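Next up: just one chain, as structure tokens, the form predicted on its own.
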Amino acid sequence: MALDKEQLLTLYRNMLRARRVDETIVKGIAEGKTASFFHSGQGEEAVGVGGCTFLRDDDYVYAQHRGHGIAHVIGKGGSPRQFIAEHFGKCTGSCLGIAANHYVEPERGMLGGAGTIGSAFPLSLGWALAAKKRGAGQVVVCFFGDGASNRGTLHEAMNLATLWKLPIVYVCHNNLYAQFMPIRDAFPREDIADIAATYGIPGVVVDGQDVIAVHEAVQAAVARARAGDGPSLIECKTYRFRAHAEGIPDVSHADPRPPEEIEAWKRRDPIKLFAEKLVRQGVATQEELDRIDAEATAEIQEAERFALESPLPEPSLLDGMLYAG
């Protein structure tokens, strides 16, 4: 769908969001205010920002692990306030504070995840099924890295979701390196979208910099499979700007990531590159633009001091997690 100004407006609002809160994350670990470990999303929110941003409430989504999925929550209208909460461990987290780095708010469609990478696919299969047969027309946006790629489930479930036309579209944060691994020594082509020949389901690469171009592919595949037509296959060409997570080495295999490669994708940074085209097409003002980067800025603030006056979770809430009746 051709967005509106207010639309475009909205994705880079979104994105800045989630890069202010993705910041706040990250500054908490180096104060020891963050509960647990974090992976980074920085570079890669044009994904999550543009595959969510104008799905429906009751859509489903799994959200990639970079950034722990906040560009996927923000963009499903989630909380940075219960986000950050959760990350330093409150009982005002999306999960009361207890599971540290998941976002649970099934309002909107958001079940949390999973630690283990490639749980993804057979637990969106399984949304995907209760979707159609439930007949409302919702559909699962299931998020991966390139390193999940290779995982059996993935093959498993797309077959599947392929033989009994789920609504399911498949979205790939590739990004190069799965930890320390990079792709092109893990995977015999160039492109993972490749994948989706195999199961006679559409497979596209597009340009995971450019937030119009994902929302415009995962839009287009989400009318296929609310059509009932069937999953699809999205590829976004990425790059995470920070280590594979805070406090380790950032490596390639043994060696450093190649600092000049670094710079080369921080000149494409998502938010840049939008506000610059937002610019030069006359929809926005730099003034404008400014405004929102300050006005994003100071709510997520605001969610920082909220989350760090807000109690820690009282340890006897483990006793009703843990025990029944």
Contents of the next structure:
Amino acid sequence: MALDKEQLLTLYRNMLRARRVDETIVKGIAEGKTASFFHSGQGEEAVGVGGCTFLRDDDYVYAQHRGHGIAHVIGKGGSPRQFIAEHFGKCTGSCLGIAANHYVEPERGMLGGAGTIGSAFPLSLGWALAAKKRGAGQVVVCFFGDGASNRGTLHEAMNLATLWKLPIVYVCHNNLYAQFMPIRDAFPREDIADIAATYGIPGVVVDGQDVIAVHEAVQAAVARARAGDGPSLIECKTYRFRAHAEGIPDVSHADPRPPEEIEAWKRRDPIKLFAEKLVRQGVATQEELDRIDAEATAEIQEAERFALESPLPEPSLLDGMLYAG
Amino acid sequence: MRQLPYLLAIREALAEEMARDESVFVLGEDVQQGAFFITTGLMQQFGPERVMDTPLSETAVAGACVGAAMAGYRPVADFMFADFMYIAGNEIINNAAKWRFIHAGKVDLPLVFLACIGGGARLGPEHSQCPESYIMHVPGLKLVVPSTPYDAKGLMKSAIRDDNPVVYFYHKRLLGVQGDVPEEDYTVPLGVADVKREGTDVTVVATSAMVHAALAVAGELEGRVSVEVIDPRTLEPLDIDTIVRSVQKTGRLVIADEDTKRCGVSAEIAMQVMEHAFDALDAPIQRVGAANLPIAAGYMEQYVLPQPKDLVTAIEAVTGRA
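Form predicted on its own done, so how does the form predicted in complex with the partner chain look?
Let us now look at the entire complex, which starts with that chain.
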């Protein structure tokens, strides 16, 4: 679908908001305000924002773990306040501080996530099975990283999703590294999208730094899924700007990641690229973009203040969480 | 009352719940035929959309059911042999068991993991295990181990209607066991033990197929030793109160469980009795279980699995009546 000016600016705003939340949590780690670990997603915002911003509220999203899904959460209309509060371990967090990094909002199709990479495939298969049974046109967008693509669960789930023509869109963030493991030593082909050929489903490679390219590829796959034609695989070539997790070495195997590689990718920052494009194409002026940035920054500063001022959860809260009923 | 074999009691519960609630469906390898005949005929009754055969994909089967449960359905995942559930350990232990807790109670997972346990068919170590203690160890999974057709049907209905992940282990040696099963709708609640036989000298807590061994031995010893047989029926939740009350009456406890003894269900039950009723014990607790070995296949199986004579020996040891 062709986007109008307001929609284009929404994509820009959502990427900025995701970046500001990520920066807030990175800062929170350094200041000792966070309750657990953090895997920054800076550099990969175009994938989550482009893939989620124009989905239906009742579509399901399995977020990729980088940035703990902040770009997907914001794209899907989730709350930065609850996201930050959760990372600060506060009772106003999305999971009341129990998860310290997950986001859940069933009413918006975000049913949560797992800490084990590769869980995305079987679980989102179940969401897609439910969606097909319900027959209300819901689609599942399952985001995963290049590391997760090495799990056997991908094969089991994609095989069944294709057999059953389930409404699912697989979106890979290929950021070239799984923790310290470079993809070139983890996968024998250039493109993870080639996996699609095994199942006879569409597999495309897009520039993961181009939010419009991601948006268009995902929307095409969503249309196919809603029409009952089954799954697709989209590989987004992207990059993480920071280490695998805050406070740990930024390495490839056991050597530092090449600084020139990091710098080259930072020149392709998805937010910067999109701003340049919007101005170049006359969609928005730099002043308009600056105003959006100021608004996003103010919003996330307020969300951080809200999280900092929120109380810690009561330990007794845990007793009611294990079982329903 | 009407008599039904154990396997038909389970099937009847599945059929009645599927008829009652359209969100119930069955997913698993060859469920349309039914390897143990538990699901046989359900496809003809409810159609292939609700009784879905899958390829050999245990992780996908488990995960699909966990996911579909989160998204509003009540799936039953059939693993055939419980041994195969290990393959889907991540989906069962990391995903299903922890999901509701981690997400602050905002997402319920009403589903059943169905599988066949136990030896006696000489099928070897990867087709004969009793993995109850693995499941019982994990917070977030309920665990059902019926020993009679009545309990099997009533507990299956409760398992399907429960809003949590429930592991339902039926025993392959019990499939043909006949018992009373009412025609009318009934359920057996999770977390309520059943005193299968009253007695005064010793409490035998037995699970699944070992209930039948305990009842047989109790019958043989009648007149010499008065044996009370308690079947917990569900191990999570565990009705420790009924067990403790019985031990307070008899002063002696034997626990019979088919799993390998080390770190088994019997270890947990014994320790809970120690915590709750140490003063009531007149003798050290005895355990009966499989040797700490893989379950051998063929003729060698009997030398690994617990035998009725082991139960007699244990009862004699705690009561001092050899």
